[in-house]
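Only one chain is given next, in structure tokens, and it is the form predicted on its own.
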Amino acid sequence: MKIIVNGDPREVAATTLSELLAECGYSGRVATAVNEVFVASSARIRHALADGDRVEILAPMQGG
């Protein structure tokens, strides 16, 4: 399936967000969008995803 991560087009296999974010390399605490709504963690392993979604994925930043 094609979609949008972050602003950059991917081939993915997952079908839903919960997939999409281990097949992508996220663990621990993330933020996330579909669409431009905003998907909770316990919503994400039934959020089904389409052909053509838009996903953000926003990770906490440590540094200064």
The other form holds:
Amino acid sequence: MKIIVNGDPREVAATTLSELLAECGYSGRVATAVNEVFVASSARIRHALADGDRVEILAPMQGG
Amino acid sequence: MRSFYGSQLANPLMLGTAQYPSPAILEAAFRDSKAAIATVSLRREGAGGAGQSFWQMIRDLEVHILPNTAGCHTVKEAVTTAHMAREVFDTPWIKLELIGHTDSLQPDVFQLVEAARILTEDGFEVFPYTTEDLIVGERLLGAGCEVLMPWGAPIGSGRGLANEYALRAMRSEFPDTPLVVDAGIGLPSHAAHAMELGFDAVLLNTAVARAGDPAAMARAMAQAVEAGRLACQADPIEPRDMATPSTPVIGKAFLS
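Let's see the other form, the form predicted in complex with its partner chain, since the form predicted on its own is already up.
Every chain and every other molecule in the complex is listed next, the one we just looked at coming first.
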């Protein structure tokens, strides 16, 4: 299945959002959105992905 | 003393975390500024996990964390970013930025009010980055905001308080609301100026982070906000057009 992760297309085996995070090596404190909709961390395990989904994975960063 | 959603700040300085030459200098600037709040953001996490080490460093500063929605241009984008920030930073506080103009980074106040209402209804405690417009301020309070953060001048411009008259009017119009000058501060004198007007805090980033010696500028800002706050509490004299001698006239020797 092809998923767009932070703007980059990837071919992944994951079928849920939590599997995607594990497959892509994300283990720390991140927030997620799928197709521009926020998905809480507690909902990732049951959030099924579909081909072409756009996933944003954000982390703490410097800001003003 | 006016509080920020129930929190009293030990120091009326809010400091951004962006643009420092190194993490060590960022830490030195925070230590020397005695800032009570650190503003932070959310960006795409790379494979290296840079966000995780930043998060650890920010936690070690032991200050309040105020995540922003910097760079958002639509209500939807800002609301989604706020939800993501609330989860990552574990705080209901959000510095709500809705940018309306590319060059000036002027807030889009119409979308700002709408986003503030949505977020407040969802349990957020919103710190809106706004203009000095009184009616917008009223609308933001009506939307549930308990803090207003008008700009002093465009973000990063270092021009100081471009519209002192309007900021004075805001202070007068909203006597019970915590007010913060957010953006445009370039020098300690600008920060002192805001505090002399009776503002409750100053939020700045570039003036410290891009100074040649950020830690020294952080110390200067700390002293400036303290001086400005004391001056406001000390009930300053009113300016006047003509001179009045400060040395007593009575008792002067006749020597001419």
